[in-house]
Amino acid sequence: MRTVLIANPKGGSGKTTLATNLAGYFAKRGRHVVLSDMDRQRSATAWLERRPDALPLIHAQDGRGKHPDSLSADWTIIDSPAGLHGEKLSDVVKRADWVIVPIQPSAFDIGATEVFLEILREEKAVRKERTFVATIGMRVDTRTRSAATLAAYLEQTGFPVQANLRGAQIYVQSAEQGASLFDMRPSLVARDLQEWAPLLHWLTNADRNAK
């Protein structure tokens, strides 16, 4: 089983968007996927409840215990709550193969994430290279000064930047339907799928190389 933790201490950073779309991607590829919702708001769980039966199956886990099928999962995607810290953070990082940190191009988001990345850097699993960390720019308009500021900041964190995702309306539309971008008609999401490609390449290549 491969485990991906989506984490950022700031609410509204895009964690659920990343988690649900990653789960949708691996389910679309025929993998056994568990989406673990640690957030009290249960946004990922609500998304699963809206998900049509005709779409590829994604199993739910509430973050407080194991889903009966979770031990046989190919991929577990964890949507974590804002403010995850201390022993709880260490425990979930230790269980993850990858930690993906979404961050939006604003001074508030950069400030909140800066300390968090320093904490991640000191986690034993990260230092021992048992857990790998990457950052993702969220709702990025590459034409703006704030996007340039974010890019400069992410470049100096020492963690790889695996994608910059725009703030497209298709994310809202697919979420309302319990769908991921990978369930939508390709012509509607062609540009967005290109933006996701580096992250998906990173995850799937690392998974193949580990076997």
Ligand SMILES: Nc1ncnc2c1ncn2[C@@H]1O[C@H](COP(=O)(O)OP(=O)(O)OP(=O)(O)O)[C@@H](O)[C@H]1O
Contents of the next structure:
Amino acid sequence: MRTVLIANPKGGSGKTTLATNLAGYFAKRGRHVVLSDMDRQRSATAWLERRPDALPLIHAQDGRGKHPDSLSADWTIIDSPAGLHGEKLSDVVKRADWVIVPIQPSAFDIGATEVFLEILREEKAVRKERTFVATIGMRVDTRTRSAATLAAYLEQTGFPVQANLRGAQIYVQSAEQGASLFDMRPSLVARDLQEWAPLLHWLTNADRNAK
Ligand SMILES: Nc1ncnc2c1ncn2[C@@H]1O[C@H](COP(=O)(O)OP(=O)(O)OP(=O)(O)O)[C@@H](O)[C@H]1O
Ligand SMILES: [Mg+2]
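Now that you have shown the form predicted alone, what about the form predicted together with the ligand?
Whole complex next, starting from this chain.
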């Protein structure tokens, strides 16, 4: 079983969007996926409740304890709440094989994420290379100066930037339907799937080489 934690204490950075789409991707590939929701707002859980039966199955977990489904899962995707810190953060980082941090291109988002990346760097599991951290540029418009500022910032964090995802209504529309981009008509998401490719390649390749 592989566990991916999506985390950034900054509210609205794109955690649930990333978590639900990643769960949708692995489900589409026929994997046994558990989506674990640590957030009391229950956005990921509500997304699962909206998910039509006709789409590939994703199992729910409330994020607190073990659930029988998680034991046989190929992938557990954990959506975490804004403000996650302290022991709760350390515990879940320890459980994860990967931590993915979505960051939007703004000074507020970069400022709020900077401290978090420092904390992650100090986590024992990260220092011992049992847990790997990557960043994702979220709602990036590559034509803007703020995108260049974010790219320069991410470059110097020392953590790999595994994707830059654009802002697009298809994320909002698919979420409304309990769907991921990978469940949508390919012609609607061709460009977005290309943007996801490096992240998915990284996770699935690392999975093959993993411990
Ligand atoms: N790439 C994107 N394109 C368009 N809209 C996006 C994109 N990513 C996120 N959003 C929208 O931005 C808002 C915040 O995203 P999301 O809920 O995923 O963030 P979050 O980090 O989970 O927030 P919270 O900290 O409140 O849990 C949502 O309305 C979501 O639909
Ligand atoms: Mg969320």
